[in-house]
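Single chain ahead, written as structure tokens, the form predicted on its own.
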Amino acid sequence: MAVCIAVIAKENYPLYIRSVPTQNELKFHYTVHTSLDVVEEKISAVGKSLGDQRELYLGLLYPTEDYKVYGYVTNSKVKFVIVVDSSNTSLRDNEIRSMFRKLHNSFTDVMCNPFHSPGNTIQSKAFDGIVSGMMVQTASTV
């Protein structure tokens, strides 16, 4: 489903980048910091017009000729992003929004071992093996 997955830190520090075809890493590097302007933007007129009951999920950032950049904000304002190739046109926004689901319950769990600093770059196996296999159903249907 996804060619990379990205979790941003309130102050738009990587907290953790995964991308599959690890030539193209900093190329997604580069679209997934892009995408914090509009991350942003979004946040910013929502907060405006509802106060603080804002829905998480905020859709399709931007599509590029290559990809669809999908994000997402907790209420700690930590950000995910999720990038999926173009060309998988079989893929729904709920399908989207259960794997921000799936993402942020793991990265939940991360948060919560008592082993883990918050605000230092995710190292977890198992946050690792969540994201591995939402990247794994790409290589599979590709």
Second form
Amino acid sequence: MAVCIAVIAKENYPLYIRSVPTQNELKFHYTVHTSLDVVEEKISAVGKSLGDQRELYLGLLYPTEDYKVYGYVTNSKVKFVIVVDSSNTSLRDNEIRSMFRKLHNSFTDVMCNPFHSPGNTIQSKAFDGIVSGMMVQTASTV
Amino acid sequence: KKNTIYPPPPIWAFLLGVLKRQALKQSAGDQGLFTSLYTSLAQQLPREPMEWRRTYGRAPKMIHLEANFVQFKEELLPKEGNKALLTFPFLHIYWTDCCDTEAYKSAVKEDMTRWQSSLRTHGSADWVIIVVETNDTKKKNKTNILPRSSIVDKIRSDFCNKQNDRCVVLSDPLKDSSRSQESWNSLLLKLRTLLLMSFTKNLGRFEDDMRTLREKRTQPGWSFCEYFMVQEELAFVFEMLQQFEDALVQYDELDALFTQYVLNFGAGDTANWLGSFCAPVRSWSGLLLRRPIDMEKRDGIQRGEASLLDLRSYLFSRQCTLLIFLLRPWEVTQRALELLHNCVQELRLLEVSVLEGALDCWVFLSCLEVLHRIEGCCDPAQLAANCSHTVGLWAYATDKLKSLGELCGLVSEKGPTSEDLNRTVDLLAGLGDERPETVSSLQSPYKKLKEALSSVEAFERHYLELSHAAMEMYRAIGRLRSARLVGKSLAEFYMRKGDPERAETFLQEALKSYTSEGWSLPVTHTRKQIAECQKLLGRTEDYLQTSALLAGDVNLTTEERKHFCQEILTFAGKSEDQSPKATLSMAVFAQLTRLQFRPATASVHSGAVLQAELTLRCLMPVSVHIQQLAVSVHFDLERAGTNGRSKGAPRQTNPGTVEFSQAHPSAGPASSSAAGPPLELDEIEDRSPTDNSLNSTGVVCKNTHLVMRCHDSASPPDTPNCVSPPSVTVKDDGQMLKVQDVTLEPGNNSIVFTAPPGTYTLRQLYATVGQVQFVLPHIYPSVQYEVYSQEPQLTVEPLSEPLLAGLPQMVKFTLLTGHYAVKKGDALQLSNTDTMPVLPSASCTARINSPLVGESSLFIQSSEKVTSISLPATPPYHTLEFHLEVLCVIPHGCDRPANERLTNGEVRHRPRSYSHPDTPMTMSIDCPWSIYSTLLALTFYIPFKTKHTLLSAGNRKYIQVCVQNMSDVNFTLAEVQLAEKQQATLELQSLNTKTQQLLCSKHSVFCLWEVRWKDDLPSCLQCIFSANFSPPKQDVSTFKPFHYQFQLERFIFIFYILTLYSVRAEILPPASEQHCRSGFLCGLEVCITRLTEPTEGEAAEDSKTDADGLKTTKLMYEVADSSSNWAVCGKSSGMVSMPMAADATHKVQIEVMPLFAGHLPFPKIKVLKYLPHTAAVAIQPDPDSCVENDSLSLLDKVLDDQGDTASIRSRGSVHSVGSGDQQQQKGVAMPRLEPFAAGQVFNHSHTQQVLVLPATDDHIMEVNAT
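Return the form predicted in complex with its partner chain of this protein as a structure block, the form predicted on its own having already been given.
Zooming out: every chain and molecule, the one shown earlier first.
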């Protein structure tokens, strides 16, 4: 499904970033980093209008010729970014949402781990597994 | 007038109608009338809106109907299956101004019938007949013509059966009268209503047909293009009605349908009609948005010849037009971007063969076309405010132009090759000719692209223009990251053009952003590009710095890292003259992780070795040989005096070890973004100039300006990760700890430094590799060590506390040699004193510690004045210890020292038991390292406390000496002697039987001598008590003498007044009994007898003459039982008046009751002097303090108790004189009691005992039996 999944800290440094090994990792880093512009724009726009009742899912951040970048922000301003191949048209908004929700749940588990110090990069195997699951499906559908 | 309008006019389409002008045609003379009617009809019809109720629950809308009137022709009527909605005749109108019945019957009726039948054959039920009446015709035919109503009635009855509304009368249309106006209005209303009815009906039918057609899309032979035309027809209609929203929906549906087919194709479900769209792309002329309808493309679609790009372009141009009508230009830009992305994807999906670069051209042209279109319909302010919507297109266009440039060889330094030129020609060919709309404009996308591809210079100009525009827009809307990405792309362009200087600026900016946000991969990538720039620019120091960073970058492969490391080493290996030394930040090369001092206190004396072990984590991929590693240290003047306290960071867990925390390179910028530049902190201490005490201490930040600046500006702070680290300042304090020739292996290395003397703070760390010097500008937390120098110090202390005088005691000498080395032959010279001789001992050894080094014997030589102790050779900073035995001679007599202060000025706390004077001794020692004598004080405690008491019994006098052992050890006391000094005629007869006595700790021994004297007594008696003592169970030889000298003042006086009264008590059992019984009253007879004649002193004292002429004195007696053996019944005290004559006797009877059986001691009887208030205060005989104390204590006791004199005090120990007594004591004039001096009253029955039998056994036990 996804070609790149990233978790970005409140301070905008990557907590976790993984991409499909076949493709240029660096490119995804640039893409995800740039997407933070739109994330910030959306957060500030949402913050103004809805207050605390905001939607965590930010929707499509921006499309490029090859990829679609989706964003999600937790209440603690941790950002999730999922990059999807543009050619993969089978993915609907709902599926992206559910991917984010799954990611969020797993992230919460990571945070609940008393041995994890928040702010450090995520090293959890369970989280890795969830992410892999989201990326493995890519191989079968594309 | 044209019959049809086809295609519809650009913006406002007209609803077509068919005008039946049969009647007018017939009467040729009236053609002018219809022409005038037509104009006002066409104008007035759309003036009023109509409510349009729609099917399928769609909301009703108000619409304005417009119509086009066309002359009726049979062939214009729609044939069966015609889907054209635009040319559909919605309403057929028959115009007639016939008012003549005959004419009607002959021609008009027939014509109408034909018209009706032809309508019927085509299934059209929407018609209306309009009868025009004019006054002219009326007037003309007034006389012979039927009323006009009859014509209308006839028409109605002939054609409109039950549809009367299908025939309308228009009267006097050309007259400007109210009647004609009214008739016009009703006509218009009628027409609108009918038109709308027909429209709704036909539109509904059309929509149904369309849906049916769409449902057939799975059937073979279905063509999307056909369907497209049908649905677009609907869209046109909505557009005509200005229902742009509905029109847009039609196009969006078509768009979605097409997209779905493409997707299905991707999924393997191919539709035949898609084949035409899969044809290779031959034209990439981009979107054309300037025409409302691109007929060229539309025709292509209709013919089924359109390519995918054509279809998409046409569809988007229509959507764009409608969106602009809807005033949603920003949606256009958004959709445009989606469309462009989508098209690229679709072409890829459909595997359409496209010339390389053709799509780039298409996208570039399209982007610019959309932007131009938007610019055309918005004012500049609006555009500027909505940058966020257009910037995507700008960036996309920039991107595409760049890749085109690269493709066509326009970016390289050399310019395009012939192959590149061929490609360019091919690409330009696909653009075709410029569209007529833009031929005249100077800045059309077409012209831009053509120009850009034509030459290197033009390309650069256009590319830069676009890039800067995109960057500025991104900046303006705050998308800085995107702006930097564009900048980076621009930098890549510059690098290709061979302009590294410009490239670097952009790269640095991008790098700053990546670094501040901790994106390591982009950081590495960008840094690599920067390194390339810097190398090209010849900025050696920067390049080396970047290389060092890259060499330590874990994101790179080992080969790459080695390469960069080698770059540094190569530079370092160059000969010295060529280039100045490069100073780089240490942080990128190696990290100082740990500093460990050995010993851990970080403080040693100058003789010892203080080692500082630095742990450096080398980040280089290969081992690096370092010529010199140096730590610059800062000498701390202020601290120089404080010897040896560790000043490491307070939070250290390991003493002597300082851990330097490092931000982990991959852990993100959490620390770096918050921290700002590292603080340069220095400690300050403010000490008072007089006594060097600490007034205040603090920390000073030396680079406040830098820290503050960073907080002011929002720019991310410099971090060690940054490309250009803060300029490294080398502080040259001159003091360095150096290590030569170290090889740092990758990973942790430990380097050991040896510290020179002094108190130093570690400041900087340098590593020199040939021409390169790595500097760690601050070692923080600051670490201090101390190598101090110490003066020799001699202390003497008792081996065991306390030191006892009179016995040989061991004292310990401790010599801290400090910086002084004790040579062989050095000796301590002790000045001898008489009171404390040093006892020479044969075997005396000294221990040299630091820790234990060895033992050697000590030579002690004593001469008359000096004891010389030869010391063994001892190295500096060692401890020399030896023990020496000294003896403090117990001073004679009880002379107390003037005060408790010892010679060294220190008040020494004596052990509590030694409440008597101690003996401070001062030793004066000459040391070889000093010209001054060292004075040392020792305090000795006298083990005994001695008191003497003069006792008398009857006429005999005794001297009692009490020796109390104050020490914690037992002693044996022997040869107790009392001698009188002045050889007076006194004889002291010892009553002490034992020759040796054990004197336990804290116990006392009493010794007694009877004094026998001849006539002449000395006024003052000086005695010496002497005894020998030794710790128990020791030989006689170890006995030490102890002397106690005392003086008995007023000796004679005491002797003469002694024993004034004797008191004799007797217990008399009850009369019937032989013995006393407990619980029974007995008599106590006290007999007080005066023994002597009154002395002169007494006579002068308190006396008053009796009636007998005899002098009497008043005494008070008191019976008190302190041990609760007796109960005194009745009076326990009383006053006795005693004649002052010898043998005067007074007897007192008191009743007492024994409370217990057994041998009971007699109750105590006290006799006190009673002084009347008139009497002068007598000077008490006070031979010594002991007596005084005793008597006073009695008085005190009396005062303590305030009981009633008369009461039976069974358990009371002391009988008080009465409450009045106290007052008597207080005032001088009051009568008062005064005790006799010791020995003045002799109590015969003191300690006498009497047998008391138990009470008779007459206990009755009552037993009641029932």
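Between two forms, the rigid core is the largest collection of C-alphas that superpose within 1.5 Å. Numbering follows the first chain given and starts at 1. Keep in mind that what you see is a predicted model, and the values were worked out from it rather than measured.
- In this overlay on the rigid core, P21 has a C-alpha that sits 2 Å or more away from its partner position between the two forms.
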